[in-house]
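Take a look at this single chain in structure tokens; it is the form predicted on its own.
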Amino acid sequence: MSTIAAIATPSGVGALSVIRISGPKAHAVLQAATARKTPLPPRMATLVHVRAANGDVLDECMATCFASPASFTGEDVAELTCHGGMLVTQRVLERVFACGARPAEPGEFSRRAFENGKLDLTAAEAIMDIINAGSDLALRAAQSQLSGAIARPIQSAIDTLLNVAAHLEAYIDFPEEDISPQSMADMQTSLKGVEVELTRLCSTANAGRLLREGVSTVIIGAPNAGKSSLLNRLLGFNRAIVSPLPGTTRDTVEESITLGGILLRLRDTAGLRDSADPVEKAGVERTRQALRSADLLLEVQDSTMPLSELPELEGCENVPHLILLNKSDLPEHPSRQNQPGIRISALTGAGIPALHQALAEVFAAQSGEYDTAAAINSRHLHALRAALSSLQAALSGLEANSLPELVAVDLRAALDSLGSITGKVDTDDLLTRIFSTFCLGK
């Protein structure tokens, strides 16, 4: 096993930066980048000077040395906290590199630790939400997800799953000893328990998406009802050109606010008219494709304007969609008097906190699964599903009477297919497809 080395910081310049070194020869690389003539203290912050080759100093670091197997790779790993310049952070990169280390790859820690089982998939998956999490809850599901919240429930369906194959297959070892009528009832109450946790499990799936990828919310509303001035209102800053010109949005315009611990990803539209206008045909093309992605819509209406209704929004039935009747500042039309909808003013704020309120109540009766510890991602949704298959395969195995041999098969595959997502049963190629999207230094 060769020895790795990367700088475990953002790029840039900053106050510190860190230097990870991995592997059987880190301790030795360290004690040669800083020509000490003993080894460090294990888990001890120690004042060192990084040298070149030529004695001169490179630079005056904090070193810190972890032994195997008590590390976060489960290798010995040696920490250079060096100062944080660009220049200086890559000159000790390099000796350290000279002293015996090799370029980590994007991940290559983190694998490190899963192949030296220090982490399981979902685990090291969870290293990186929590890395790129954009909001509180998402986060706090990142964390939960690292501390085990979904390797838990997977590993107790695995071992009812053994249970019930051992039981399966030592029948079809000894065919003379019958399963008897109770221990068939019993496998199948064992089968439907974690059929019902794998489905909750599978629930969680549009959870997870909103919380890593964040709420995809289009503003909508005919020209020069306020779209823009409402997306400036609630960035807290001019990001989009308002103009009492209708038609001057052209195209979508998207920004990102975190509310109520959920991402927000906001998505200013060209106004929904018929025109003429080959430019602005282009961006109310534009705003029928964000559209169909969307998961939240805010159609905002002038309320000085006599009611009318938007062209059909074909295809966003079952997206949550709240009303707004801008300009409350201004006499409202006597149109609208009666209609529900919440009336703001973008110009001056008027009503923002009853809008605020009103997103965090869209999803009231999904706080459940966004206060859950975990959502699962698309990996282990796929996983999931292929195990829920297999499962329900087995299950109508058994009520049909078919061959034990039959049914073992079901079971097996299931097992696999949940043993993929925790990693126990995974091939090179996936691995490799995961640890890639990790950044240098993780």
Ligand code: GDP
Contents of the next structure:
Amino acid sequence: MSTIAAIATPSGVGALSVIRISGPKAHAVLQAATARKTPLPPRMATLVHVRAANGDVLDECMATCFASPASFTGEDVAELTCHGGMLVTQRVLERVFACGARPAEPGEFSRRAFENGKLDLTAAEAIMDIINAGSDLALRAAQSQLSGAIARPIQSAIDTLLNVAAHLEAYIDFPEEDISPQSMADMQTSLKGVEVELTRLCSTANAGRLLREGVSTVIIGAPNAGKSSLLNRLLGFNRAIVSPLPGTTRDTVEESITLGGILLRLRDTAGLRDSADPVEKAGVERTRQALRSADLLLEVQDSTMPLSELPELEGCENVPHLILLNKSDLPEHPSRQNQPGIRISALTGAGIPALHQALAEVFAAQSGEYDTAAAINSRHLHALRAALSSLQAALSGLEANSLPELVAVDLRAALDSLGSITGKVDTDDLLTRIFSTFCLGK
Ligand code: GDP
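Just the form predicted on its own so far, so send over the form predicted in complex with the ligand.
Once more the chain from above appears, this time first in line as the rest of the complex follows.
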């Protein structure tokens, strides 16, 4: 196994940069680069000088060593915190390479952590989610994923399926015995329990998507209703720090804010009026596109104007829709006296706290899930659906008294799909289970 090194902090100038080294020679590389006669004590920050081959000091750094397996990667690890200039960091890194490490590939530290059993795949993904989190709730969900919010229920489903599979394998090995009614009932109960749990996990997919990608929020309303003013008002207070999502292209101007811990991706739209003008037509088409992928509609109305027909919003019937009666600083038009909606003034900021409250309520149902349970991503969802469909096939097989061999095939497929979520696909598990729970050694 090679020893790898990379700069772990962002490129650019900062107060400090961290260089990470991992692999069997990590401590030796550090010792060589710092020209020390003795190894560093583990888990203690020590002041060191990284030296060029001729002995010149390249930088004064803090070094920390971690001994395998008690490190992030499970290997021997050394971390060098040097001064944060780009040139000095590069020079220190080159010296580390010269002393026996090679450049790490992207994600290679986490990959080694996974391969050494320090992280399952959901935890590795959670690390990226923590880094990319754009809102408090997204961060909390990623942290709970890192601590096993997804891996735990998956593992417990795997354990149950393994037990059922082990029972079945016993019947396969001893075909002269029929599955007893009690065993059959137990197996069905177990599988149904797993089915309920996997279905519950699948149902968190939308919450997970909203957390990771943010709530696609489209602001609609007639010209001059105050859409841009509202956008500016919201941005003025709550502009979010967001990293661009990989793989998303956007042709409409989009801004992000966090409200009540939730990331909203706000899109101001061109309106929905039918028009012969090609430029306006293109704008309307973009609005329709935005509406098709909307998770939330904020409809701004000018409350000083007479109540008018709401625009047709095809495809958005199930999307939460908040009506904002804007310009509450001016006298309201009498026709709107009893109109339900949130009265706001984009100009003065009046009513904006009520808007926050309403948004929090809209997402309250999901935010319970954000707090405690898993917020699965699309990879997990795909695997969960595959597992569910194999599981359901196994259940129908049992109910129809199919050959245990056939039911076992479906169970194995379900196990493989679940195993792919955490990356722990292991047929040895099944063998171990069979041999430990059944004394077949006669
Ligand atoms: P948009 O066309 O819907 O984006 O509307 P704008 O945000 O451009 O606003 C249209 C006009 O209404 C501008 O002159 C704004 O200053 C004014 N306006 C927007 N919000 C308010 C408000 O809450 N109160 C008052 N008095 N004027 C507002």
